[in-house]
Structures are given as structure tokens and as C-alpha cells.
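Presented as C-alpha cells, the chain that follows is alone, the form predicted alone.
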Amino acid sequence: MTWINAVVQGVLIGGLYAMFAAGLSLIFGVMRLVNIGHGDLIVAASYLAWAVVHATGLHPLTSLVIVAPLAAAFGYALQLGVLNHTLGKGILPPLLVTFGLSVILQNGMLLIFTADTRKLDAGALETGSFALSPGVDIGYLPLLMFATALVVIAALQFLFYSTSLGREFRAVSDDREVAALMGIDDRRVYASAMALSLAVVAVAGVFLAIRSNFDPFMGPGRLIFGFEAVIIGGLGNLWGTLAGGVILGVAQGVGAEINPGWQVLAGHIAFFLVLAVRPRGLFPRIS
């Protein structure tokens, strides 16, 4: 029963490293950028979901209801005043602006907030769990963090392949000149793509602070935690990044019950062999 455990238990973790890969794969399968600041950008949401609740006193998930627009509004301005211009110009200059913008958040958070680590209290969230078999506890928090990937990736499909919005997203994909011709404005769409990026990145770092310590130094793990779901999964393909997630989970799940010290060796090494043998991915989306 101990590996059935490590093997649901990392199920249920890949969860939250799909919600750290939703966004990236969005904004990659609409505009082909790969943000280097993504993973800071959830640790500025866990500080800011962090803010709002010693403010407030409201419960860290209720904290969304604020925290999930505010960060949708910051990626909606960033695009539109920022990445855009460096959109076309080469895969260099946004890479570089990103790296950018992660240095700037991290010495941001790290003036604001100082490296003291911290974290959100969900009460018996966090500690309560039920026993699915003997020796196999699922925990609620765990539970519940599938669940919201679940559904966020689920409403991600639909909003991409179901509406008006997800039309002009695939629109300025396949073909930004042609979209322009047709009359749809390219950096309004990747300016809501963002946003819609950082709602996501906002659901993210909520359950990330209430999971775990963390401090302004944690964005570049859980980026690469991200990517490896996205590279997986196969680029832009979002039900293909869940995938990636859980094997992603389960791979660190095996290798911490085979040896503590072995939990993230194990799955970099599994990313490895996965790009060996599928180089775009398992599930690459066709173009």
C-alpha cells in the first residue's frame, strides 16, 4: 500500500503543477512566448493572496474573489504595455523581458515583504483527510487542488474551442496578418490572454501558499515545475499539461518513498526520458 499511496498522493500534487502550467501553455499555444517571469508571478500572487487576507481576514480561498482580478488586470496592462512591443521581433526580446521582470519581482517582493517566509492558514483544510483504502489517506486540501485544475483547465478548453473570445485566440495563433485583416485586434487578444494567464497563476499561488512556506526566492522552481508539465503534456495542448502535472507528481511521489533526497531528482528524470522519446511532448497539439 505504500506505493498505491505515493502513487495517488503525487496524482493529487500534479494537480497544482498543472495550474502552475495552465498559464504558460495558454499564452504559448496564442502567441508562442514562454514567460520566464511565470514563476514568480505565483509566488506574487501568493503574496498578494497573503496581503489581502491579513487585511481582510477573509479565508485564503474566499481571497480570490479579489486577488484572481487584480492579477488578471496586472497581465491584461503588462501585455498591452509591455510584451506586445517585443511580440514579432524574434524569440530574444521577450525572453529577455521576462527574465527581466522576474528580477524585478523578485528584489520587489523581496523589499516589500523581506526573505521571511510565509504562508497562508486554511484551518482543517489543510490537515483533514479521509481514508480511501487502508494505509491510503486522500487529503482535502490535495482533493480539492485536482479538482480546481480540473475544472479550470475544463473551463480553459471551453472558453478556447466554445467562444467568441476562443475563436479570435486560435484566429491570432494560426495567423496574427490574416486575423488583423479580418478585423481582430492581435494585442487586445494577447492582452486577454494574459489576463485570463494570471487569473490562473492567481488560483495557482493561493493554493501554493496554503500548501507550503514560501518566499520571494521560489519563483524559478516552481516555473520549471510548470514547464516540465507544459513540455510533457506537449505545447499547448491543455488537457495534455494535466497530464503532464500528474506524471510529473507521481515521478517525485515514487522517488521520495524510494529515498527522501530523490523527490525532484526524480522528476526532472522523468522529464528527461519523456523528451528523449517524445521531444514534443506526449500529447502535442496539431497545428
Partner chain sequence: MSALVSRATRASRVAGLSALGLAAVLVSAPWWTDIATERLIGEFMVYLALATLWNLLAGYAGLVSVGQQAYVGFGAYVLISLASLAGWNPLWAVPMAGLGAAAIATPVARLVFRLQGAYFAIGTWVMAEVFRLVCAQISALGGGSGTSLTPAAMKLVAATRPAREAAIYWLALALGLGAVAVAYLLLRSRIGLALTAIRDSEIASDSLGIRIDRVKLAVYVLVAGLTGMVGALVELQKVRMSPDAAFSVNDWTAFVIFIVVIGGIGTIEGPILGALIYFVLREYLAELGSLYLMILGALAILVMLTAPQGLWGFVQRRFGLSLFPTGYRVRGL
The other form holds:
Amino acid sequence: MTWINAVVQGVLIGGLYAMFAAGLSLIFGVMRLVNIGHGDLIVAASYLAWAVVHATGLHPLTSLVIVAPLAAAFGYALQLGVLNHTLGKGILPPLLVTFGLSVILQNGMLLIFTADTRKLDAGALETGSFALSPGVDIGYLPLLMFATALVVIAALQFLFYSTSLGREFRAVSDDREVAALMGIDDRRVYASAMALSLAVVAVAGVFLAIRSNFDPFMGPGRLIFGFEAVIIGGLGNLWGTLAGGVILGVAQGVGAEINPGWQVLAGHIAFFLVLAVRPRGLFPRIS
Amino acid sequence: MVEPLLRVEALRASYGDARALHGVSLELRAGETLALIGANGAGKSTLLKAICGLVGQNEGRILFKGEDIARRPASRIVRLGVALAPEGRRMFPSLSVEENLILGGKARRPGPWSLESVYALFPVLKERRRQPAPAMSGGQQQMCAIGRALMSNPELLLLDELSLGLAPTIIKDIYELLPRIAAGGVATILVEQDVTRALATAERFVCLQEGHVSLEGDPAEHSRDDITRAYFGT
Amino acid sequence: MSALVSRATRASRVAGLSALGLAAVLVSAPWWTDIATERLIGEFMVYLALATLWNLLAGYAGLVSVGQQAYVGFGAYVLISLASLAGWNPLWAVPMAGLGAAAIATPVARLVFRLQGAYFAIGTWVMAEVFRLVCAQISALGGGSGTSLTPAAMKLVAATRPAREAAIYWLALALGLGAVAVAYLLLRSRIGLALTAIRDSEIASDSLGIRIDRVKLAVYVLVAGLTGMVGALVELQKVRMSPDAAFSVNDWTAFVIFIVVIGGIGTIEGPILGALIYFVLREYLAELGSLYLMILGALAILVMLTAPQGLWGFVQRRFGLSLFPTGYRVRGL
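Could you output the structure for the form predicted in complex with its partner chain, given that the previous block was the form predicted alone?
Next comes the full complex, this chain leading.
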């Protein structure tokens, strides 16, 4: 029974990993940018939510009404002010600039919030659960997290394929030059994509902060989980990313069941196994 | 004297490695069709790209309706009324045919062209509007590229290598439709390998040779030999 | 008109002679300086070596790794295993760490080379995490909290403390200057020519018959091996080691990247200049703590955005100066 429980809990936590990954996947799809600071931005959103909750007394989930727009605005400005200037010059500039951003964010958070761990308190939501079967309890929080991941991915999918903004995302991704000929200002489209990515980051950050303690140095770990979910699922496929998150979550859950020290390691091994057998991920879309 | 729609003055530009312009000047009146001819590497595509803002580094002036657009970004120039159907068609592969056309209309200029009128001009596009653009044949893609350019209701339409790589029957179909496009009052610069066809269609021509204008004028007023000399530089 | 094709310039000949002179001065340091200075120079040599090696990967082979801490940590663990568990003289364990790192880098490359560009970067990072987590499971080496080289093992290096410090210092000197020399000779070799061709155009070099993947693999494995030796050296310098410190992405990759970016990526001189700047900055700003690291990050971003060729690239363009020329120049006579 403990094995089934490990798998079920792994599936649910996979939703959180998919949320880590979705923003990463989105901006890679639109502008081929891999943001090394992505994980640190997630943790920064956790801190922002913590500050908002402490200032206003809002419920952590309600705080998203403030946190998500702020994060999106920051993403828009970051893209326009810095990241746009790194595009189109090879892989080094975006990589190194976002790497620098990661260091700045980590140490900035350390400076403001110290190294003490913090947590957001979501009240009854955290402790409530129901029994799926004897020995397999489903918590309301993990379930809500997974449902939110489904909604986020469905919403991104809709936006990408059924709205005019999504059309522009796909157009600049296909051909920047011709998109400009249509009157599309690619810098603003990229900024919109980054804003959207950071709105998803905000959601992920709040759930991260409710689920466990967080500290300024958690970012790289979240980046790696998100990255693994993207690669396992296959580049450019949002539903694949969800599957990748679930596979990662299950691998970690099963690993932890064998030996508590193997939780994260088992996830990495699953990632390299997929890479060895299916280098383009399980459900690739971008060729 | 009426101000021309487009006046290029002493334009120098480079795009890629070798293709370059060394001081090109030309004029175009509203509604006029100009054939831009010249051998490979003469600078025809570079000139079109410079006019619509895809060549970052250039010197000289490009006056469109009296405004210098030489250093404007492409996304602004299309709003002023310049549209390009690029060499190689360059459809957006992850967009459907109709989405390609809709994007062409993003500049939202008023005018006769809309999805309906483009579909009326090229009925085959309507049949295929839900398909991904790469699923179409080369000729259909060229129609879609022209339609996409028209969707912005341009006053100046740039057609780069209109017939390159297309079947002769398709080329004929497309050329038969050009007068209907011109009837809407749009001026056209036509870059074409098939010189005979281009000269037969255009009211005026400009021949480029190694980045310079080697000959220009009314096709009827120049002998075939003059044009050949201007073309090959012999 | 005749022309002379040469690599050398007057500056490069002066630089070559000065480098030899400087090397002689450095070698004699244990006789005229104290242990603290020796250690500082030793640490400088560690960063000089790591920066030069990372520059070979990222600046020449186009392999932007953020996982070189895998080989630093691996080298450290090889040394401590051989010295503390098998009773080897730690100095003999250094080349073994290099061989071991090169050996393990070959299968690692088979996996991470499947990822392109920035995804390659994160893939190498995940690999380093795997190394760290596996090492943290080795209970004989202290598990997650790590262990220290035994005093008995340290005595095998040399019996007295000054002699030991000098030996470790010379090892650092050999690896730091050796890495620069290896990079210089490699870039002047046929592999260097292939790397330049790949950097200019992968497609063209592919069609010219350059086996891109094999050249990249060779560079990756060579760099991994030398990085493993540097890791072993770090273990000797620090004596105490934990998985978190041995596989630290900040210590062994972030700082190294800043050094190369600020100094000038894709040149031999850049990492040298960058390492000097880094040590000066650290000397004056380290007490600012996390603010110092933010300044370093901001500086790297600023350089990348405004002068992507780094300080040395700026000097080179401004004054046409090249101290370690790896290309050719044509002079009229």
C-alpha cells in the first residue's frame, strides 16, 4: 500500500513541478531563451507572497491577486530592459545574463529576508484530506495544486493556440523578420511572454511556499526540477511538460520510499534515463 | 510637380556578406508598377529589404510619402503602407493559412483588402484556410504570401522573386491576377528573374548591376540589347 | 611584394619572456614569502586553472557548462578516497583524480551532449547534482557531512608543515600555469584550428569533414581531466571537505564564469585578467558579503550587455594587442 501511496503523492507533486516547468517551456517556445534565474524567480515570488500576506493578512492563495500582476509587470520590464538585448547574439549572452540574475536574486533575498526558512500558512487547507483507499490519503492541498496545474496548462494551451497574442507568440517563434513585416514589435511580444511566464511563476511560488519551508537558496533546485519536467515531456509540448512533471514526481516518490536519501537522486536518474532512451523527450513537438 | 510615393536617394546598404547597394536612387509614383531587374547578387532583394526596414545598416534616404523611413523598424514601416511578399514566401509554419492572413492584417490600415476579398482573389486559400501553411504547394504559398501582404492594405507592395520555383501554369495564373491588385491603386515593385514577363507587366523598369542602377525607363523605349547589356554588364 | 606570415608579434615575444621570468619568480616564492601569501597565490592558481579550462569549453568549443563542479568534487573525492582509505601519498592521487575524471567524463558526455545550447548547460548542472548526491551516500567518507584528510595522509605529502605548504603551492603553480600552457598549445594545434573553424561556422566545418562531435568530446574530456586534478588540489589545500562544498556551483562555476566573462571570453589572456580582477575585487569587497556577490553578478551582466568580448577584448580591439597569439597575422615586408 505504501508503494501505491508513494506513486499517488508523486503524481500530485508532479503538478507543482509542471508549474515550475510551464513558464520555462513557454519562453523557450517563444524566444529560445532558457532562463537560469527561473527557479530564483519562483522563490522570489514566494517571498513576495510572504510579504504581501504579512502586510495585508490575506490568505496566501488570495495574495495571488497582488503577487501575480506584480510578478508579470516585473517580467515585462525585465525582458524589455535587459533580456531583449541578449537575444540574437548566440547562446552565451542570455545564458550568462540570466545566470548573473540568479546570483543577484539569491543574494538580494538573503540580504532582505536573511537565511531563515519561512513558510506560508494556508490554514485548514494544509491538513485536510480524504481517504482514497485504506493507506492512501489525498490531501486537499496536493489535490488543489494538481488541479491548478491542469488549469494553468490548459489556459496556456488555449492562449497559445486560440488567441491573437498566442498567434503572435507562434509567429515570432517561427520567423522574427517576417513577423516584423506584419507590424509585430517582437520586443513587446517577448516581454508579454516573459510577463506570462512570471505570472505562472507567481502561482508556483505561492504553492511552493504553502507546501514547505523555503529559503533564498532553493531556486536552483526548482529550476532543475522544472527543466527535468520540460525535457522528460519533450520540448514545446505543454501537456508533455505536465506528464514530465508527473514522471519526475513519481520517480522521486518511489526513490524516497526505497531510501529517504534517494528522493532527488531518483528524479535525476529518471531524467537521464529518458535522455538516454528518448533524447527528444517522451512527447516532443518542436523539431 | 507631384511628390512621388517613394523616393530612394543615394542608398547604400548591405545585407549578409556580398549583396550590397552602392548609391541607388529611384522614384515611384502612386499606383505605378515598376519592374526591378538584374542578375543574381545585383542588390534587388537588398533594396526591397531596405525599403521595408529589414536592413539595419544603411546610408542615404528612403522617402515614403515624404517621410524618411530609412532607419525605421520594419514593424513601423508596414503601418505607413509598405508591404513585402518575401523571397521564398516565408509562411509562418506553425500558423494555419487563415492565421497567416490575419497576421498580415495586423497593421489595421483601412482599405479594400480583407479576408473576404483576399479569398475572392485566391479562392484556393479559402478551401485550405484551416490547414497549416506548410501543407500547401509552392504556388498556393505564394498566393498566401501575396494575400498576407495585401491584408495590410499597402500603398506600396513589394513582390520579391514572384515566380521563383513555381510551375509555369501557376506563374501564369498569378500574373493574370496582378492587374486586379493594381486596380485597387496600389503601387508595386516587382522583382523577377523572368525579365520578359516582368517588362511586359510593368510600366517602368529599373535595372541593377552590382549595386548600381545601370539602366531605367519605359520598357518600350529601350531595345532588348540595351537591357541585356545593362543586365549583364557586357 | 613579399609578405611574412607569423603568429608572433613584438608584444607576444615580450610577453613570452616576461611570462618565463614571472614563472621563475613564482616558483621561488616559498623561499622569500610566508605561508599566507603562498596560500593566496595557490588559490589564485586554482581559479586561473578553472577559468582557463572553462574558457576552453565555452569560449572555444561552444560547450557552455555550468556543471564543472562535478569534476572538481569528483577529483576531491578521488584524492580523499585514495589517501584516507587506501593510504596513498595524496600527491600520487592527483594524477589519478585527473585520469578518473577524464574516464567518467566520456560516458557523461554521451548523455549531456544530447542536449543543445542552454539545455546542455542545465544538463551538466543536473549531472553535477547526481555526483554530489551519490557522494553524499558514501558513509565511509562521512556521508552528507563529509570528512577530512587524516594527519597521517598529510604527513605523506611532506613531513614538516613548511615543506608541505611548499609542495601544495608548487602543485597549484603547476596546475595554474600548466592549464594556461595547455590551452595555448591546444589552440595552436590542429584541434585548435578545428575549434576556430567550428566557432566560425559549424555547418561549414561539418562539410569540410571536421568531426565536430569528436573535437568537442576531446576538449570536454581533456578539460574534465584537468578540472579533476584541480579538484584534488583543492582538497589538499582545504583538507576538510563536504559534498556541498566539493560540488558547490557557486564556488567552482559561478565565480569562474564571472572571471571569464569579465576578463574576456574566447581569449587566452581574458581568464588571466579576469582572475586578477576577481581577486582584487574580493580583497576589497568580500566583507560586503551578499552585496559583493550581487555586485559581481551585476558586473557580469553589464559586461555581457555592453562589451561581450570582456575587458581583454576591449583592450585587444583598442590597441591591437595580443600577448598569446593563437591565430596568424600577415605582415607586408
